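Form predicted alone, single chain, as structure tokens, below.
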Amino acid sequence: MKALRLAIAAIALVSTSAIAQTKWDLPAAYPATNFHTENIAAFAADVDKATGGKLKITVHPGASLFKAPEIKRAVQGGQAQIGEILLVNFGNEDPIYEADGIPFLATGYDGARKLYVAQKPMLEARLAKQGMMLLYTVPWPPQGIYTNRDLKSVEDMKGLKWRAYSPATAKLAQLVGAQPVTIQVAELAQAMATGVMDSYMSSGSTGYDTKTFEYIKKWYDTQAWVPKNAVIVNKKAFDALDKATQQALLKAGADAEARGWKVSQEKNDWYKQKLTESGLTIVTPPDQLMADLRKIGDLMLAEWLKKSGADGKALAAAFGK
């Protein structure tokens, strides 16, 4: 009888444990080998360890669960409890999301960090209205132009089949006379191989991950902007966690942000080296090209300030201090 009672108690303990465990899905748009995704995997492992397995986060890389533009809505609707988004993808929803996609507003990591400090409370407020919360952000390395053309000025960009991944990159294409083609990163290699596009603006990281060097042989290192990925959480899912698990999640998020910003900066030169070793030429942009691009950046900033209203002006003022 005693053995039976012990067996029943053991089964009850296992059942309670199983019930107590919470499982979350985290869709991500980038390959498992990308530094953003590696950072997310480390974050998920940190959460698992800190909560003693109470909260298990399964990472779904490479847009395998949801495509990049779908992830925000999936988190908002509770189809995924947590997810990674590229903020500038949502510039049509609200201009504040694309502040870090305005050419030459913030060009290096110090500028990007300063812009994030100004932008963060506004991002948090917008996500809160939609039932979500901002957990952490990590920047991409600075953006440059991948093309096979010789670019001496913006005039040389006319007619390029230009990959647009956000409203800002589509607008940039329009202003330089290129043809914007909306392509997410998961389809980028195929689009280059089939000739759907022949140029785009992105970091050394994307060029390396997608083996752009197999199709395009030049990268103009314009350092035009430093966009950020954000990991966002469904607020109801967060509120359903016990306090200790919530604190563990927030701590792991803060650690992931600090680690991610550091790794992004460290890997910037590594990506350039790997691209060069793979046969891609990294070009210092001619003065005329840079002057032309900066004029376009000024135009895009003026338009952004007009459509972003009081919050945009406040963000720009805070960043400019």
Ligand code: PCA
Second form
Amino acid sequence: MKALRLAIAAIALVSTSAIAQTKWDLPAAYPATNFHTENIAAFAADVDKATGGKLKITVHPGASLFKAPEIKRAVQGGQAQIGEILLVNFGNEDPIYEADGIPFLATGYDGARKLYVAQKPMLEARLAKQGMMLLYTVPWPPQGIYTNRDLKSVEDMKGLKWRAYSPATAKLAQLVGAQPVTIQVAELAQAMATGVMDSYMSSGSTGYDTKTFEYIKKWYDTQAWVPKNAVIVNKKAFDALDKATQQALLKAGADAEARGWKVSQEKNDWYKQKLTESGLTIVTPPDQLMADLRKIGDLMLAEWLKKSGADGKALAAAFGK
Ligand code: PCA
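Next up, the form predicted together with the ligand in place of the form predicted alone?
All chains and molecules follow, beginning with the one already shown.
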């Protein structure tokens, strides 16, 4: 009887340690129904499954835990062990973060992929210096212009109240004579409703998520750049995991990257269709507008090359620029 009780106690002990859990928080800045966030939720579920519940990642969507621009610092400081950031948000900290926000440097998903391959070790090196790791990235669909105006050339963009989401999108506004105001997605719907802005550049995805079609009736499909979100990890938190859990996390991250790139591309047309059904017109940009925007892109690239050093040159060279 005593032996049995001891055995039961021993089993209880083993099973307690077997379910000993590590809990991580993952702040994200976009709505729970956005494809990036859904991908993160699938990633967290994969980690849970692969580790038998040992690593539990709680996803906090919609900038509910930290605002978009604060997530990087939160992961760096360990307030969050893992988080999702929009790389171009950090262009002022280091120009390499905004390489995927320079208009027409890398366009389309093939361009984005090529840029990522070249940019990845550079991103990893910068994050490593700050005690972080790059787990994976996923691109937003290509960027176009939401406006009610009839745009024939960039002349027609003068005086727009332009919502920016990054230093580069603010710079673009300045160059076309628009007034930039920086607003992240979590505040975008309200900003449109209150009229602090009347235009912006983003994907069909964000136009759909924020119901932009309720305020703005046109989207110029300029396909000007393909910015990426990145999921980053605090290195100390990673090092504290056992080897098997680390492997599971890396594997789930690699899977999320492959899945995310695929879904982004697949959903691009779906978003355009949904926007059209909601009363928004997808406009093929006139040649003059495209030519003007390309010139602005060249200007921005030239300025960016002045501050982005050898790494910037290497990235531009990969695109023959
Ligand atoms: N949506 C995000 C970033 C790029 C995009 O497509 C935004 O508008 O802030």
